[in-house]
Amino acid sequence: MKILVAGASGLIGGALVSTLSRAGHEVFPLVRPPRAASQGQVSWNPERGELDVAAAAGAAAVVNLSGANIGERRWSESRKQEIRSSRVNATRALVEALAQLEPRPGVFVSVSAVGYYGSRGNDPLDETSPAGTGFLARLCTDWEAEALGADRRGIRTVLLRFGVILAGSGGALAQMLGPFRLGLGGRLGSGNQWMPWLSLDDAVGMLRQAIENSGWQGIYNAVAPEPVTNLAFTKALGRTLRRPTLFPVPRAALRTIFGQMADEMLLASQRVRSTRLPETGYSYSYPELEPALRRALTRP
C-alpha cells in the first residue's frame, strides 16, 4: 500500500521506512520547507496547513512521528513552545490536510508517550488510567486530542504511547552509553522510579501491525511487558556492557543541570503496562530487558 510518513528521518521513522519498504509497501516521507520534495516524497507545510494533495493521493495509511527532540536540551519557555508546536500544531495541520484527500486514508497512526501519565510513584498504570500533571502530561493530552480528530473524520485511528525506546544509535540509551562505557554510569536519584521501555524493533513492529491490521484501533501503551526501575535498568546496562555502575547521580544535581526536565523525564516514575496489546495478539521480538539491550547495541 501507499504509506505517508511524517517524521521519516527520525530514529523510529528511519527504521520504520526501511521495514515497510522491504515489506513491499510504497513509502512516501513528508518533507517540510525549506527542503523541496523530490521523487518519492510529499511536501507539506504544517505552519500553513498545506499538503501536496496530488502527490499524497491514493495513500492508504499515514503515520505521524513528527516532533522536536524532547530531551535534546534544557527546557526554556521558548523550547517548550517549540516542542508543543511541533506535536500539537503539526498533528492538527496534518489531520486537517488528510481531510482534503479523496478517498481518505484507511488508517492514521500517531505516536504519543507515557509522559501522558505524569509521575505516579508505584501506582500501576494502563490505558484506562487518567492523565497526570505537568508539562509532558498536558502536551500528550493535547497531542492525542488532535490526532483523534482523524477518528472523527471516519479514519481508523491508532495512538501508541511509547515508553523509552532502546536504540544504540539515538534516543535516551545513546546518551547514556558514553559514561557507562567509561565505567562512570549509575542510577539516577534513588533509582526507585519506574521506567517503561521498548525495543526499537518492537516499536517498528507495533507501528507496522497498526497499519496492516484493521483490528488495531484507539490507544495502546507501547511498552515492554514488564517495566523496570531505573536501578534495575542501570544494573542491566552495566552487565550488558561489562562495566561497573558505581556512580549514582544525585537528584539535586539532576535538577541543577536539567531543571524541569529532570523531574518529568529522568526522575518521573511510571509503572506502565498495556492491557490492550495482548488483545491484538502482538508477539514481542524482545520482551526482556537484557536481550533488548544487547540487540540495541549491535543493531545496524
Ligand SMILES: NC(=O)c1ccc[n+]([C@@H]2O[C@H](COP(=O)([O-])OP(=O)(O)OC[C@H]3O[C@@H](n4cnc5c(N)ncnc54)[C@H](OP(=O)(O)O)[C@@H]3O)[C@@H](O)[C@H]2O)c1
The other form holds:
Amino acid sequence: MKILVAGASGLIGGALVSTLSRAGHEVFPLVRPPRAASQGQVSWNPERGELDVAAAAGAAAVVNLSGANIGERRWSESRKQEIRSSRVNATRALVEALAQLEPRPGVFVSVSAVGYYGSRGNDPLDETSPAGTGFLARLCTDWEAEALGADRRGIRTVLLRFGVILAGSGGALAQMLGPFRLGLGGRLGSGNQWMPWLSLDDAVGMLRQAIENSGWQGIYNAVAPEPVTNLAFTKALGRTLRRPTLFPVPRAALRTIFGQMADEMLLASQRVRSTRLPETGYSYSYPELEPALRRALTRP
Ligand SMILES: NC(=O)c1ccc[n+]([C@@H]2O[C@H](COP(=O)([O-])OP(=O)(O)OC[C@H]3O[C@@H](n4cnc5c(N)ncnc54)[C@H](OP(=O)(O)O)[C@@H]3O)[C@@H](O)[C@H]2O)c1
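Compare with the form predicted on its own: the form predicted together with the named molecule:
Okay, now the whole complex, with that chain kicking things off.
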C-alpha cells in the first residue's frame, strides 16, 4: 500500500515508518516547511492548509501523528496555542486535502490521547465515557472532531486514544529515566492517580492493524489491558532499573515546576481500559508493565 504519514519524524512516527517499510508498504512521510520534500515524500503546510495533492495521489492509507510535543516544556499561552493548532488545524487541513484525492484513500488513522477523559479519580473509563474538562480534554475533543470529518466524507476512519507510550528513546519515560537512574525517583504526589500506558511496539502494532484490517473503525482506547497507579508504576520502574524509589515529589513542587501540566498530565488520574479492542482480536506484544519497561529500556 502507498501510505502517507504525518508526524513521521516523531517517536511513534519513526517506529511506524520502519515497521511499515519492513512489511513492504510504500511509506511517504509528509514534510512541513522549512524542510522541502524530496523523492518519496509529500510536502504539506498544515498552517496554511496546503498539501501536494499530486504527490499524494494513489495513497491507500493516511496516518496522522502530527503535533507539537505536549510534555516537552511548560504551557505558556503561546505554547498551548501551538499545541492546539498543530493538531486541530493540521488535522482539518489533512482531512480537507484527502477529500480532494481521487480515488480517496481507503483509511484515515488519526491519534488522540487519554487526556480526552480529563482527571477522573477512580472512575472506570472506557470508550463510551464522556469527555472530561481542562485544556487537554478540550484539545482532544476538538482534534477528534476534525479527524471524524474523514468519516463524514466516507473514508474508513480509526481514532486511537493513546495512553502514555513507553519508550526509552523519547516521551514521558525517557524524561523520568535521569532521576530514576540516579536513585532519586519516587511517586508523584499521592501516587494514587491512575496511568494508562502502552508499549511503543503495541502502539505501532495497533496503528498497523488499523491500517491493514478493515474491521477496525471508530474510536479505540489504545492502552494496555490494565492501567496502573503512579505508585505501582514508580515501583515497577525502580525494580526494572534496580534502583530505590524513596523520593516522592510533592504535589506543590510539581505545580511550581510544571504549572498547569502538573495537574493535567502528572497528577491527572485516568483509569482507562478499552472495551472495543478485545472485539478486534488484537494480541498485545507487551500486555504487562515490567516486560514492557524492560523492552523499552533495551530497545535499540
Ligand atoms: N508519546 C505519547 O506518550 C503519546 C500519548 C498520547 C498521544 N500521543 C500523540 O501521538 C502523536 C505522536 O506522538 P509522538 O510521541 O510520536 O510525538 P513527537 O515525538 O512529539 O512527534 C510529533 C511530530 O509531529 C510533527 N509536528 C507537527 N507540528 C509540530 C510542531 N509545531 N512542533 C513540533 N513537531 C510538530 C513533527 O513531525 P514532522 O517534523 O515529521 O512533521 C513531530 O516529530 C502526537 O500527536 C501525540 O500528542 C502521544
